[in-house]
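Shown here is one chain on its own, the form predicted on its own, set out as structure tokens.
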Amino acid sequence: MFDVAIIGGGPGGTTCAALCAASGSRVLLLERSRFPREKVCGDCLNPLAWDALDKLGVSGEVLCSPHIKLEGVRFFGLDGDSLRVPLPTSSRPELGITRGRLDAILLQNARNKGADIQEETTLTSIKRHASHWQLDSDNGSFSARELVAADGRNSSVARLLGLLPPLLANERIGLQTHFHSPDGLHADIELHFLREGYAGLAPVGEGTANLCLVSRSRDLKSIKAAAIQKYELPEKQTWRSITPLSRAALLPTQESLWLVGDAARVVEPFTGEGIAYAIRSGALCAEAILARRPERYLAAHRDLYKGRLWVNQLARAACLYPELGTGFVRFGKVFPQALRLLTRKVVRS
């Protein structure tokens, strides 16, 4: 019998696992992949995550791994007009770092703190008993008093429990790949508003760039072909994909069930905040589990996103309507101070 079972070995799950295990709880973490592995992600670590990384004791290890300290964001409108906004300078900066590197650090940290990590294990069914959860997988059955869903926007836990909301009509798809950094990228993120959607390009260290494309399914072939031509990528380039990019939020805790990261609330990838939200929510979840105070997690989770969702809505609108994003670029060139203020609110410590 485990005290806590966590499904998903991403930043939210491993953060929760490490903190619970460090406090003496018997923790099980089930992960369907074998690490290291990459994920569809912009590979940007927002400064919002640093306090939790300090608490985990991995900040130094993260900074010693290959990464780029990001210095600015370049926005490109439909007409090719561009605008650069410098990111706030800090000793706790925004980083470009691959999920393969970051997630491996966090998973090993959870293992070092005593969590039982079961990789290449897929959850197949869940049964709720009076005092515990029964979890069946392709690698055996397990029991736990508390269950944490940290398995992303398409959460298997939420699906098996009938909690996943229906997909929105005409939902967008995200594509992601890594390739050799193009000349001139340096330490800036590039965000391109396109007729088909948008493209995000970020350096992630060791001469590598992360490229993300987002569009509706009808435009996916077109936006991918344009990217292949622009960046001179081979036709057999490896791409990863994910959908949906928008989804209704779920209640973050109820009856010994806890949801962290994208399993609870999906944020627009354009903002670059997803990893930080996963880490922060994983830490808040662990605190509430250890204190046996679910109401504390409800309040803390609400406060984590409070005052931030307008940024998410603004980013989504700019991506859905590229003319709006282009107008944003033009506005920023006329009123640069307003855009710098917005950037500081998005990239906060």
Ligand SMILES: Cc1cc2nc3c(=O)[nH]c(=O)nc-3n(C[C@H](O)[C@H](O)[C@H](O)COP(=O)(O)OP(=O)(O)OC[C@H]3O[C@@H](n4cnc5c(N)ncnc54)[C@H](O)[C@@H]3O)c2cc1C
Given for the second form:
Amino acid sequence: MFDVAIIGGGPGGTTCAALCAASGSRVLLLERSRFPREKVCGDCLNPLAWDALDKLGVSGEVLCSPHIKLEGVRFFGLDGDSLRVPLPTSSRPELGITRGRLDAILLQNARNKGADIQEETTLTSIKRHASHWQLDSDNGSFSARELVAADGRNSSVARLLGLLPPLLANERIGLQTHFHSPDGLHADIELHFLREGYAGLAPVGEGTANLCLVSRSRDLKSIKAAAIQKYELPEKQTWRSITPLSRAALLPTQESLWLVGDAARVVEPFTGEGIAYAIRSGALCAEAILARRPERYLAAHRDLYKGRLWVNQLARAACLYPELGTGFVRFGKVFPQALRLLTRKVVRS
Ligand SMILES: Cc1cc2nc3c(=O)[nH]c(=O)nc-3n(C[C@H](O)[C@H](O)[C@H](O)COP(=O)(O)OP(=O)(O)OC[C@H]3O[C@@H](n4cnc5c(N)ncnc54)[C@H](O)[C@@H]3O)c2cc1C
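Now show the form predicted in complex with the named molecule, given that the preceding structure was the form predicted on its own.
Okay, now the whole complex, with that chain kicking things off.
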């Protein structure tokens, strides 16, 4: 019998696992992949994450691993008009770092703190008993008193418990790939508003760039073809994909069930904040589990996103309607704050 079972070894799950295990709880973490693994993400680590990374004791290791200190964001409108907004310079900057590297550091840290990590293990069913959860996987059955869903935007835990909200009609799809960094990218993120959706390009260290494309399924082929041509990518380039990009939020805790990161709330990828929210909500969840105070997690989770939800809506609108995004670029030339609003990358150090 474990005290806490965590499903998902992304930043939310591993943060929660490390902090619970460090306090003496018996922690199980099930992860369906074998690490290191890449995933659909822009690979930009927002400075909001640093405090929690310090608490986990991994900041030094993250900074020793290959990465790029990001210096600015360049926004491109539909007409090619562009605007560069510098990122604050700081010893705790925004980083371009692959998820393969970042997530492996966080997973190993949870293991070092004493969590029992089972990789290549997929949760397949859940039974709730009066005093515990029974969890079945393709690699055995487990029991735990508390269950943490840290399994991302398509949370299996939420689906198996009948909590996953239905997909919004005509939802967008995200594509991601890595390739040799194009000339001139240096240390800036590029965000391009496109007729079909948007593209994000960021350097991630060792001469590699991350490219993300976001569009509705009807435009996927053409946005991908344009990117292949623009960046001279081979036809057999490996692309990862994910959907949905938007989803209704779920209650972060109820009756020994806890949800962290994307499983609880998905933010617009354009803002580049999802990893930081996952890490911070994982830390808040661990604190509440250890204190046996679910109401504390409800309040802290609400505060974590407070003041950012309307920005998230604005960013989403700018992505859904590229004319609006282009308007922001033009307006931003006169009032740079307009673009600062769209991404916290720009306002926090
Ligand atoms: C196109 C795009 C670009 C993005 N760019 C950025 C960015 O630049 N910066 C940023 O901060 N955020 C970005 N995000 C968001 C970010 O990727 C997520 O917010 C973040 O990964 C959430 O972390 P998490 O720990 O909640 O879940 P995840 O990182 O999704 O981890 C969930 C884990 O659960 C595992 N899992 C799932 N189901 C099961 C199961 N049944 N059994 C066992 N394991 C399971 C998965 O294998 C996975 O490892 C982007 C998202 C998209 C779609």
